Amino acid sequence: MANFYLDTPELKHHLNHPLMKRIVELKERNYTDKDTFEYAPIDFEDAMDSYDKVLEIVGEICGDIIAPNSEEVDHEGPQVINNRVKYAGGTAANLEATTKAGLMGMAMPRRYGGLNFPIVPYIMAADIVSRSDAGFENLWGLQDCAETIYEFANEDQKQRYITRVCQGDTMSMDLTEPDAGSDLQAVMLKATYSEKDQCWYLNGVKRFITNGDADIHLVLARSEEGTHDGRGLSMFIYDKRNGGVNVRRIENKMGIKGSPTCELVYKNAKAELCGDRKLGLIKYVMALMNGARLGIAAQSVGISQAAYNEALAYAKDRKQFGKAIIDFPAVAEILSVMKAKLDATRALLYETARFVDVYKALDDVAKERKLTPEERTEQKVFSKLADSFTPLAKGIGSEFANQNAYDCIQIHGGSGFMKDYACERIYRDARITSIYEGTTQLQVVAAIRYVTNGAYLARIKEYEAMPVAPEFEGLQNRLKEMAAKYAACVTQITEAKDQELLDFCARRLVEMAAYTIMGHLMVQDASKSDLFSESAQVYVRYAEAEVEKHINFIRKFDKDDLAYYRK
């Protein structure tokens, strides 16, 4: 029996980070739930043991059910029958298994039927599920949408909808339209309030909707007549049981084929306003997207893990010229870089998840009582860290997932091009991660202000001040040199006071910051566990080369050179 949690010891390392003590303390509110719920923890050790045991169940289901179903699901895919989605047989079995195991609504409070898990163990489950089948993660992981209902809906809506998610109902977020992809301000799905019926009705079309025939939908729609920008958009909850929405078709995608990506037609679909009018895009979708981007970062790490595992197993098994191909330096080098990228992006993922955990828990506490001055400061610090790190985790994580999937096929050689091996599916599944929930280019747009305002450099300085094991002091010093060069490049570009030049160099500046941050995280991990010693050495060397490449480009770049790149 396979267990995708127990066979990856790196996961337990990240689960047991020292900051978890504070996270659990905030999440459990002095462990008062133990008086009401039998399964609630009585102290920190009990809570951590609970996370560990549930993740072990996730790992078992992924190893024994979801992963074995993945190839069949990829070939069968979902269908549209009478305007409804029918999942592939394996997908239905996966949903049944995760629901029976109580893995829906993991992060929701116990009073709604959830497990009250922090973000870190929930994201860890998403990491494991994505390794087993990235397409299924898109269905299971959309329980994330319940977080938006929890944060912004009224108590009656929370009671009615979150409880259903915890019992196994699926969710979707219906944002994009044929003429509104990344530009969500252009959304035109119409929301009209009926005084007679005392409810809202939705009319229009949504496109590229993941799990579009879900039980419960969060819908971005135009509630303010005559508006054409984000200020006229509100968020709505649509219940499939009320009817009014049909699936016109399922997109014929390159990858993640088990996940139905739908075009939906709304025709007088009854819906409820979620939160306040006019804040749908400005506030609620921004919160929803940040959670979704962290989810895609987890999906990317899971895909990277799957790609590395497949490549390693094949390289050990495949013989050429009388020996296993892993013994050839060219192949060994590819594998070592794959593992370094995997470990580095996983370190960034869980660092980000911890930041999100602290500030969200404090946000939640603030609904019950006034925060102390120290807590308000803590909330502000971790909120900024979460906002700055999320685009890095999603952007770099998805790019590295694509690179690892590419290298996995390369190690397989001609066999990797055939559908007989899982790497072909992994390669197709990986491609979407750098596109949906905000392309890599949009992650750069989100991240560049943290380059120019010095937030990344300030965090790097904090990492530089952290102690490391003596054997890694040399790597830490090299990272300090990288940071100094990065800072010089930032100064060069910002002092030019040319927005077009900054926009053009933004990707390189963001990547330099990310590579340096990830290098520090790897050195920190390696100082605490031998699991990361080799990856730290390989990753810092890789990062040095990448940073040097960007530095050479920027140093020699003149704003007059922009003319060559304009089309």
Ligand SMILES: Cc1cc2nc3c(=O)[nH]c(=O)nc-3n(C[C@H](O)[C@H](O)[C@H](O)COP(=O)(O)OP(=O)(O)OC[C@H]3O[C@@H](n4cnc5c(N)ncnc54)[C@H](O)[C@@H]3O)c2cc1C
Given for the second form:
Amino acid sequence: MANFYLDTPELKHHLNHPLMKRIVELKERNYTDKDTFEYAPIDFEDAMDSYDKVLEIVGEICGDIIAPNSEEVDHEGPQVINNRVKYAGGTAANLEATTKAGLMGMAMPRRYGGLNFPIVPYIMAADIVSRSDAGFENLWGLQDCAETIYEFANEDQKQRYITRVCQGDTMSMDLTEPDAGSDLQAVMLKATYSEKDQCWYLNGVKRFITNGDADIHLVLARSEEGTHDGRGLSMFIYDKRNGGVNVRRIENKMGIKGSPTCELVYKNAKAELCGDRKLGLIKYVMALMNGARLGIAAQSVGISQAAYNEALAYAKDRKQFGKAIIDFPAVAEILSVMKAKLDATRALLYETARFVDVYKALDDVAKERKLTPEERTEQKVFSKLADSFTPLAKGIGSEFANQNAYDCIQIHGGSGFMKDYACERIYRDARITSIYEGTTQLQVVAAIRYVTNGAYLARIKEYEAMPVAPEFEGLQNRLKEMAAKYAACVTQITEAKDQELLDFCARRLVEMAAYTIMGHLMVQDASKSDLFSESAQVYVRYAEAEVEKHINFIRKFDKDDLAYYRK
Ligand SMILES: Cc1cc2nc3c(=O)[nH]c(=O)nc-3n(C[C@H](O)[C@H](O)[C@H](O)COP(=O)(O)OP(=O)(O)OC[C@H]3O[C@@H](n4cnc5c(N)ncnc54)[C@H](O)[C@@H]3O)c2cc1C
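Since we've got the form predicted on its own here, give me the form predicted together with the ligand too.
The next block holds the full complex; its first chain is the one shown before.
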């Protein structure tokens, strides 16, 4: 009986962060739901206890059902039969188990059948599910799309669709087309309004759509004839019960094989407008993607955890030269860095999730009453922090997941190259995390403005002012030195006033900011719990070396050097 929540005490540490008090207070609004719903919490402690209990159930289902199914799902995969997707047997069993346990629509309000969970415990469930099977996380995690319906659809649509998601209907997010990948402004799937039928019809093709045969789809389509940019796009809800969308094929992929990636053909598919016309990309997809990016950040952390666990277990078990390989410093070092990267990305994930929680809860409160001036300021601050941290959590988290999966194979030696060990699947599954929901390069495009407008540095200064345990003051001082060097690099590049130079150095600048922020988070965590003492030491040293490497690259870089990199 494995429990993937209880066996990882780091999770409870993040769940019990002091900011949860404010998050729960905002989310539960004086605990009024208790008068209507038997299972609604009566106070803060009760709410925290309910998150803990539900996560225990998630941990149990992941340990006992989803993880044991993962190898077979990877081999069997889904199929297309008569234009419909048939999941692998294990996937269907996983969906049944999570639905039965009430884990669909977790973050949705109780009046629609959800659990009204804040983002933090919901994302924690995603972290745990991803560890058990990253491919299954995609299907389960697409419940995220209900959040977009909740935020932007009308009440009738919310009643009809969110309730279904809470009962187990699955969702998909249909954005990508053959000529519109990173550049979603190029979406051409056509939406036409029929005056006669008083409804919209969709025609065209979408590709690479995860769970493309879902019950309910969110679709980005061109509603304004003759337009060619993002301003002509609207968001639609397509209900599979109405028909009109066929799955032409599913992709034969490297990893996350249980998750069907579909090419879809829309033929006069009846759809409903979600929100206002023309705001599809500009407003709704941006919100949808931010939520989904946090989901991929969680998926990355879950994969990192799986990779670390597999590597650690193998290193303890495998003997060479008369001793366990974990006793060789070269192997122990790899494991220590893996754990440090895992802890640091998890710290960044939950810091970001808390920021999202506060501003989203305030957004929601604002639908019921006018916010006080203090609340409006709070909303603004947290919304900015969430926007600036999300691309870091997704970008760095996914890159670290890939590095940890690589190192996991390395620790397994030749055995790691064989299909006999889970690490081979973990390695293949990890690869997609830095591609979908915006590649790492696109996360850098989103993050660089917070480098140049000083937002990251301002937040770093706030971390520098936070107290730490005496034994970590040395590490905090080293992080202060790192920040000073980062600030000097930013000044060097921005003063050159050359966009190409800035674009070229953007990844390094963003990474320097992220490494420093994660260092502070590690020191904060280590000050509160012994669980993180070693990781804090290892991580700050790692980050220091990485930052130094980037500084050397940038300091010696001249604008004229760009010529060598033009192809
Ligand atoms: C398994 C899988 C599942 C997916 N699921 C979904 C889904 O459910 N729904 C959905 O809508 N889509 C989905 N996608 C699509 C996915 O989001 C896109 O593949 C991704 O956004 C990249 O687009 P692209 O593949 O067209 O690559 P391109 O946009 O062609 O990018 C190719 C390369 O160019 C780089 N590049 C492009 N533009 C820039 C820029 N401005 N600056 C710097 N570098 C740039 C990229 O970083 C990348 O390295 C999925 C894809 C896969 C593989």
